[in-house]
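Just the one chain here, laid out as structure tokens, in the form predicted on its own.
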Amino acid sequence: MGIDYIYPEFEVIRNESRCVTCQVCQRQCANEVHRYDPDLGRMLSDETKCVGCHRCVSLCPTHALKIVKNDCAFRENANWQTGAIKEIYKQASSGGVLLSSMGSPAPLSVYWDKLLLNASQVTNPSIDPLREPMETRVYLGKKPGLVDRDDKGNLTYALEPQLELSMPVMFSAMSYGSISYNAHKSLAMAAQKLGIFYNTGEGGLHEDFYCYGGNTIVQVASGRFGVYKDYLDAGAAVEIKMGQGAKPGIGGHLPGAKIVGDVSRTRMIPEGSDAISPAPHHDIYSIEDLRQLVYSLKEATEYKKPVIVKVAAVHNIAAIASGVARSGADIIAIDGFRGGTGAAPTRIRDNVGIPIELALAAVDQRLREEGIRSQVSLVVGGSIRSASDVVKAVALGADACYIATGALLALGCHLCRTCHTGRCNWGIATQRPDLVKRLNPEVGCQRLVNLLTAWNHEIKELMGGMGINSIEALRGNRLMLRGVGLTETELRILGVAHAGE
């Protein structure tokens, strides 16, 4: 029982003719990893602790310290791989289900990567970005059916409640408690900025951030942790998440170790206590149940604000999303199975659910077939990492994106997937004072607006390359995306046409 059959991961290159022993390294591991031995003068290593955040790498001032992979190696198998045994020695270790962190890195297929925009050229000429006008604007919610002028002409229509975007990037649900007080303070000075919007994810809103309601999407989930009127009414839209994209068909779990001082306050729950969402809402069982929640946020916030259904996009989500239209919610989110999360099994994490592309394009051609695609608008995520993935999106019927990993990218995470012990290196998925701080709001907020800037301007790039200038022509225009490497039935799905037809 107490054998370790696993060698270490991650090995720890010190270069001893750099390393002037300044124990920096070990003041900022949160792991333990380094330690100063005065007996011997020099820095130690253990590296059963490592876990590849490579914070003491960056910040090492002589540059004497690597993190490389490890190259001992369980011998050959094509059938029982080395990340497979690993797996059954700790849990013949543990007796305990395997948990993850981070989005799924199973060497799947990436449709994005698959999918090639079109360009224009003489007939249709491309347009300068820089010198005519591209409009990135983004409405969401319900659309009017229907042109209907007055006697005199002049248009008339009931616009139901709407989000105005900057562009069509928001930032994607993480709760106060999987991630800190200064990266929540981050993504909603942000949102701000942008003239977007941040989630709440299904963790209440902290007192602190009711000033920057005006760009943030509550969010409702089966626990209803820290949902209460005044929260209902400091978001700019409701947000019911049925799944995730990371976990369909499972509930949320925040440990009780995270579940401290302001995290337990706003969260309405005591301290030390697990936070767990039930997977099914227990008031949720068909589509007139959902339809029953939906109004009853509506009517809680007076029908000033949309309300945004959030589903996982599994097998036969074009059918769940039919439904989810006509329950009334005015905007449909859907998550594909690479999504990020805090924590999730292991074994659903990396078998559970599909990728997004197919996910949104069986769902925008479905609503236009049943006639429906003005009802609602739609957000998609589940790995989107750069402007092209957005612009490719929006092509397959997206009105906007969520982004989540790629905004903690933006804040320094290093994707070492081991959020859920708390121990984030780099102040982002902590609760530990000593580690929250690492995080800067001020400078975290400024490179979240750098980040999406810069894809605002590539995101105009590419349109312009088009010979398209506004977001609205681009949605759903599939014509505009070539397929590369897809069988039949990829191509008959995302509805495009291979490279070269």
Given for the second form:
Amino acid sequence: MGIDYIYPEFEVIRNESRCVTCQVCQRQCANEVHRYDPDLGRMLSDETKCVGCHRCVSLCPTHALKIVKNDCAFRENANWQTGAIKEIYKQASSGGVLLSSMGSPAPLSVYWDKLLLNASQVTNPSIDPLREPMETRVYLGKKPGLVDRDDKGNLTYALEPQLELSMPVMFSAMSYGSISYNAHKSLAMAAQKLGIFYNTGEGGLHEDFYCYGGNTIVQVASGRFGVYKDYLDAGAAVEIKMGQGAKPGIGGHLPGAKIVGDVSRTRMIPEGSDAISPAPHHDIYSIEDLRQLVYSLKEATEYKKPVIVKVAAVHNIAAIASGVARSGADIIAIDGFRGGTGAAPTRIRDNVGIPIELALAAVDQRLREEGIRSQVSLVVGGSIRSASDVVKAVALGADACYIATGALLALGCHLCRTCHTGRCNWGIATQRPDLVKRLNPEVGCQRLVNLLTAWNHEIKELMGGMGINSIEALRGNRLMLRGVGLTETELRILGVAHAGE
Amino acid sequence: MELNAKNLEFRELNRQLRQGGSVFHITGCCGQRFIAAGMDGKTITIEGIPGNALGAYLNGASIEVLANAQDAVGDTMNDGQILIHGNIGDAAGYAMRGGRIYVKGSAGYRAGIHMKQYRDKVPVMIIGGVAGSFLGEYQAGGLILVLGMNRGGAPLVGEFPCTGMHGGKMLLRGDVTGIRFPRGVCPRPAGEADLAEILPELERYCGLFGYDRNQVLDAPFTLITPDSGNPYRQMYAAN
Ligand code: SF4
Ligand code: SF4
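Please show me the structure of the same protein in the form predicted together with the partner chain, now that we have looked at it in the form predicted on its own.
All chains and molecules follow, beginning with the one already shown.
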């Protein structure tokens, strides 16, 4: 008969000659790996509980700790790799659906890394962003298709509502409940400082954060948690969540154990009760139905706010986006399959959806062909990791990018991928007050501001190199991209030539 | 204030509702959607048939429809009251969190799905006739009451009532044999105390629509509540 024991993934290596038994590691590890043994007068570790989050490593004052990948391995097998074997054991003992956090660690294609940017040489001048004005400001929303004049011949500016971003990056949806109060506060403050937007996710808006409303996108998902008039009014835009890149076709489920205190208040549901967002909106079965939800939100907010529809990148994304563009949505957000999550069934996360790069290229192309590209703005997410990813996304046709994992990394996340346990040692994916307070929102905000300020400089430098001084002029400018090591089909879908061509 | 809705687009109709006074009598209503979306502090009577999403995100306003209404009545309603003197379409009261929807006649599919409750907010939906399939799917709070009055041979509720229910309660009046309830909910005959709890709502409802209270009460009631607020707890293995 099988035995449930799975050899620990990590090994805790303590340099005894450095360890001063200060017990910091014991206090810092919410997974209770470290323990001081008074009889032995030294620290002991229970490695079975370690998730490799490096909290103890980062705080050990004498640098006595090291967490290394365990080399106790199953017999090598290219087909039955360690992960596959362990997953079978876990399911054989529990009968459970495997649940994971964060974006897929599987070696999925990253097309950003196979796209290269252009630069000016000789025949056209590059621009020095340190001396010349460079514009990274973008406006998201419907753009007029025609130039309209009144009877006196003056231009009329009856613009639909727009979101003004100082740079083409926003923080994407993470609900209060999946992440902590301090994480939300850091994001909200940083969005305000940076002149961009953060997104409430589907867990409602904490009363303390209404003051950041001008930089907040409020989300409406199938569970409609915390959605009411004041909430809709508080945000600068309303986002309808139809899907998420990490789990297309799957709803959300925040277990009752995490619905405590303020989280319950903000979601407007009783403590301890599961928060279930069903996979579909049960009132949406067609683009017509989606249009109804879009317009009910526009009516409720008196047409003052753009409505975003967020969908996961799936096989027919171009046709879907075309439908969404006709539903009255002002902005379409597309989330690629490498996107993160607070918890998703492993099989869904690692096997469903398509890469954001291909989805973006296909959607931008389709909307242009149909002559409706200017009716919507496109925002893409699902693992945007750097300023160059942003620039490549814009060149492929995006108006702006959504980042989440990158923002959490700036707040201290070490990508241990155990957010679903609720014991995040970095105070991010947890509601335990002792852990939440490890994240100082002032410091968190500053780190986010640092990150995006740096990105904005890099974006300008990359643009300047290409001789482009306005991000608007880069949008959909695929001549600025070349592919390396891509097949004909990939190049055709991306709409870019191969390097050297 | 009299408001003739004939040939008015919904956007204009709502604009006039928002601007003008607090008591409205709309005539000639013909399928305009989103009437009174998100509104509070208004009392609106409607002659004719309002379109989908009547009273969506309603925040305290009171709406009375003298005829039938269409789909998505009271979508994500937070507070207020919607009275319908006829029948209503599908997905009424989706995710409603507070207030009341009283329907004299019958409801289509998916009535009261995802209904919630929170503190003093306990939404109530009373359907005088019968309800279609998926009644109270994912119900997480509040009260759904189906009376089955004058239903002739029509089934009291359609298929799959209470699927995924994890809060609140449902009461069905009359014979429930033949109704298949899912695992995870527990139907039982309602006792004196259960009925006493809903009596004020029921009497109010009967008064408003002219049903005979005693006749309504003169039938067995079945109370359905969920076994657990955490129906999927055992389902996952951390990976
Ligand atoms: S779980 Fe994190 S804090 Fe605890 S021992 Fe492992 S790396 Fe250190
Ligand atoms: S948010 Fe916390 S739990 Fe989640 S991956 Fe990052 S460090 Fe780990």
